[in-house]
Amino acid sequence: MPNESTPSGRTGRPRSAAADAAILAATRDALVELGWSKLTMGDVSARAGVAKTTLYRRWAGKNELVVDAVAELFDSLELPDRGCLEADVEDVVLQFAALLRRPEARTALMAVVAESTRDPALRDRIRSAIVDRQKRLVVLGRQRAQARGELPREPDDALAEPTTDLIFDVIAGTVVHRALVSSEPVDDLWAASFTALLMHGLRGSAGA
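So, to be clear: I want the structure of only this chain, in the form predicted in complex with another copy of the chain. Can you give it?
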């Protein structure tokens, strides 16, 4: 979890797990106070009570460090089971919006995505650490809805994944855009409107 090339040789002094936690927490604190652009490696190391060289031994740079620090925030996302897909989606939308209200997430998410446009390794790291963690909710919610007969099953398994991806991009993309680009509140009313729009779309267009 912590860093890149973990040699993980058995012998020698092991890396301090406490240091990892302190560094990631310090990174989040620094993001809140300074924001992405003014955050420096030296500052994080000082906050964490750790030498700057230790930071570079575990993370290649600011990008990778911040991805890991922010990824932990996404563990809080959970899919409720209210027996109704629409209610479940609305709930997740509001959870995600609450996450995007946190200053660490706001300033870091867009920044690392921006960096990832020129760094394939960072893109993969974001995918596994953040994106996949969100997408699980969509996969799970869709399975439940199909089991309850709220959504049609895909006739062909080859169509199932593209549809899941589409739903995921619609939900995550729309909420992020509303919160960070349009920068208008994601409140109960808006979440209900958006969810209604999405549900009508899903029930109407079966396959494609």
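Note that the rigid core is defined as the largest set of C-alphas that superpose within 1.5 Å between two forms. Just so it is clear, the structure is predicted and the values come from calculations on it, not from any experiment. Residue numbers count along the first chain shown, from 1. First, how it differs from the form predicted on its own.
- If you fit the rigid core between the two forms, you'll see the Cα of Arg148 move by less than 2 angstroms.
- Relative to the superposed rigid core, Ser182 undergoes a CA displacement smaller than 2 Å between the two forms.
- Once you line up the core between the two forms, the Cα of Ala22 ends up 2 Å or more from where it was.
For comparison with the form predicted in complex with another copy of the chain, kindly provide the form predicted on its own.
Below: the lone chain, stripped of partners and molecules.
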């Protein structure tokens, strides 16, 4: 659970969780209204009701601030325990799609991804603050499935991380493409069809 202490990946003294939340919410609101190119640290500080120096004590600049504003949204995703891996995955897919329907999530995510094509440091921050943190859902889901006997355990621990990366890429990449690139609905029927295809691949690779 988040607390008042400095969030992972940032340096500095402990600070107010309420102030952080207000700043990150103001960042998302400003991004929706102004867009990436017009957004400034001054806009955010004015909307959040804090001094600009307060922002710079927490974040080095706009890139870091916007990535953390996006990461906070993704941290709300949770893996339910519905009794089987297929149902768990369907639930997460629908949660993810619902998140991407929110204007602040769509705008913020597309903005940082577009900007990261020109900024390797920003790509690294996206990877550490968003991608790597959300792989926790894949790890938890596989652990539960293995405990239930739905999936075998890896004979070699060195295989676990690449498999986790691949599963994450397949799920995240497919849902983002469907929702943001193709602009097609991610509804119950689509989520069930996609999950069935994913499960077929997982079971097939496990039996190979």
